[in-house]
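One chain comes next, on its own, written as structure tokens: the form predicted on its own.
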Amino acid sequence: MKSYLFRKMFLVLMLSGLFLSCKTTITKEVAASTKSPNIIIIYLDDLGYGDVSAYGAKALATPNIDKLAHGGVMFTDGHSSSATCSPSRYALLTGVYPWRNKDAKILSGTAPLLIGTDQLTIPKMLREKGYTTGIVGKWHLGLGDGHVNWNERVTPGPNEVGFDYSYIMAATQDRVPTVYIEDGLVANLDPNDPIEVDYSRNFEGEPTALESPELVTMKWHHGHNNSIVNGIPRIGFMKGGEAAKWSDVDMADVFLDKAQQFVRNHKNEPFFLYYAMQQPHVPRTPHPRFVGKTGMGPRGDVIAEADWCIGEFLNTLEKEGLMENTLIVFTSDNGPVLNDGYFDDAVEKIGNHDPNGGLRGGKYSLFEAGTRVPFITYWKGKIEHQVSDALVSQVDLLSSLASLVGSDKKGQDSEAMMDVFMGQNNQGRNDLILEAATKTALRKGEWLMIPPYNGPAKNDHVNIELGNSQDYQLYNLNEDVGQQYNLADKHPEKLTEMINTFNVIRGKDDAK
């Protein structure tokens, strides 16, 4: 009897030991597989679908962007939410279509904060899940209440909508104020030389490009003839803040350094970084290291510069041992434009390069080149390379990232598509509203419908077709990606279906 009990106890203890051992192993494996991944969005400015060699560019080489494309999911039908910058950035961070916010337009440097401080954003959602959040680069979503004193802490801003750290330019490189702002404070500001900014009137004694063209080193073409900083005429008027003014040719290096610092400072905790690069938006000011590198003038050179910065940034992630636990999303805020306000040889030296990649339109346009942009997801060891034709949008990142980190938060218009972004599913969106200058169109499957709109057919300043027409436009993008054949008359049933879907999503009274 004692022998039987002893054997039974031994068996129980042995099985318990095996169970605990297995449980420990399983727990470690689960912990490893569920460790909160770092999340990085690399967001370029005005980069076209055809500006990346992985997407077919021949005249431009982008080896570091290609590394992401050839190691991750390269989407051929990925979209920004708008054909202009501020609306796209709003949708990216909030998961809300920009046309729902009447103020989501291209903002001036003195515009009030576009995102509500009580509004859900990607960084807010991630911060609730234990992430440290940061933005480095272009903001262009407004600051303060529209009456900013640049000599005090500027608030509300990025820090009030979810970012623990921010190092930004307020608006764009071609707009004043031409200073960096770190956590709400103008960097390197001399209190004895206060900054003044105005978008309606100049300050007495301050030269402008109109009155003092001899001071300009970059000639303006349209709309950029106000205050001159570093020889470049800008939009808006600025006085003071000399010590705080940025050096345009060093901007890429400055933002790269801040992005690298953020990674190093937070490598031991889950982090989210929104790395919003300024290239190839005007004014295109490549560092001397990149001048002449492409033979395509400053526009080509700043794309090469951006690609180099991305390579250096990826090297930092590799060196810090972070690549295997970091999801990277690479994309652009809208389609391309050549002449966007300055004479910089972008048109003259374009050669055979097609920034649109065979698409029609460009920045500001409802045609496909306005919003169809390079869109890549990369996660070393987690995402297998594939080319996906799934219809995806930047507005979906909020809900998708929420599902990745175990949050139940969702954006109003944001669909949870993490399996698509991970390359596990090729079923993208059923439909998508696209926007350009507050006008909207509908993508549904392979079809694009543009309602009738008043307005010019082309923006003569930038030489881009806008998509405006007195008639409905309907295109089958599988058969006609260049949108040369309007099928509205040939497919009345499909047109009616598209109009009905459009009206349901937008609301019939708002669908204008």
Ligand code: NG6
Contents of the next structure:
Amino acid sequence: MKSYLFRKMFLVLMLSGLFLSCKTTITKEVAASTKSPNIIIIYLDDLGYGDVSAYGAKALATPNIDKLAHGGVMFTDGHSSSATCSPSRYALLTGVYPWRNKDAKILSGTAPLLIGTDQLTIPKMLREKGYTTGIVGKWHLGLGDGHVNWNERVTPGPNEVGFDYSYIMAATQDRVPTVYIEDGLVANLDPNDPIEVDYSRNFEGEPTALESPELVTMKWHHGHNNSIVNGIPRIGFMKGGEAAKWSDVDMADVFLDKAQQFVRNHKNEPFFLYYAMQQPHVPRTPHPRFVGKTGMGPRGDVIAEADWCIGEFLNTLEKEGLMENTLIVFTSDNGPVLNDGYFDDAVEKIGNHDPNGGLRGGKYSLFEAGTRVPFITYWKGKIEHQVSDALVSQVDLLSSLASLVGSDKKGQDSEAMMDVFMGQNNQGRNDLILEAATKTALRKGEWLMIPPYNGPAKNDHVNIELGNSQDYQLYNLNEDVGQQYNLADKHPEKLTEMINTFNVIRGKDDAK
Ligand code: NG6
Ligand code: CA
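Let's compare: the form predicted on its own is above, so bring in the form predicted together with the named molecule.
Now the complete complex, all chains and molecules, led by this one.
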């Protein structure tokens, strides 16, 4: 009798315990699904498909990026929208193919804002849904109206196209102005030492690398022989603003610190952070603590530095308890390049490392290495690890993220496929237009078609095949991802089908 009662009590206790624990899981799940997740895009500059150890790099270790790849969806057919920076970033933020905007080319440091202030952007869409939005790092989408006074508020810029907070470099690390800009104001600017910037002529009395090569500590190979800042010759001319000039070797730490601060400041509300890192773009200037770490020279060392920064950044998310409620997208703006204008041992010390990961071409190229980049989505507890061969593009993030947060906004060329990014579905895009230096190619299924283009087959300065040919090129990427066999003659029907689809999407008159 006693034991019967005891057993009954035990059962009741068990059941109520079960009920309670069920209830808590349900409430937690409801809370998590109703609460808008934080969204972070970590965007590298010129990182190649083969530069990440999770993607096969042996000579380089990227343990922190690998952590994302091994815990999230690691896409093997993920693309930037262009083989260069500004067009890719334009498409990423607007969900519009870059070739629709005739000004979407590599921009100078004085170029006007490329995104219209009336255009839809990821941060604008998220802001409407209650997000606080920030960008830290490389902008390279133009600023102002083309006549910027760098000593006043520089506008319109990121803050006018959706970002509540911005801490940026205007263009690239190799272009003037070499200063940080926080919410439109040049940081640390001494009003008694105003900044002037010009891309067509030098300022009197200012040394240039061309005239004073003895002042330079990093030698230029091609281009990059205008104003000298911190011993590094740049593209463009700049005068003044001494106190505001950045320290190149500290840039990674500065951006990391700002990214961490943004997270801490906004941890109690849904936030979107676009963390646009500068590595491994030229000039490659690892902090001294990373110099020599990879044996591969500055290019390898800044990749190690970037990976460390990502580790520190993930630690911050962990420490603030944000991991389970944060979607992280990791990718790169275009493919890799070794010599991009400076003598920095990238070519000499490459050893067996293949930044292309077996793909043809590279940065600037219509071949696969131009746009096929590391692409990872990570969300602790929500995304299960898998390797996905779905065809995805950065242009799809706008509409996909919109569906995630319950917005009905859509980017013109952006396909909503949040389930693919969550690893719940393997059906990516059917077709995709790739772009390099305003030339375009069509990807459809396993096929890639590059129409005939004038222009050199190869850029000899950077030693990269561009994809230009007088003939149509047709590759089967399932069988030949290295694009060695042009099947245009062998598959005329496929070629015709591809040309037709290309003309429909591209619009013949649009081809420029
Ligand atoms: C090129 C630069 C290159 C790099 C690139 C932009 C020369 C000769 N080359 O014009 O060094 O800055 O522009 O790279 O100046 S991107 O990743 O931002 O698109
Ligand atoms: Ca780039």
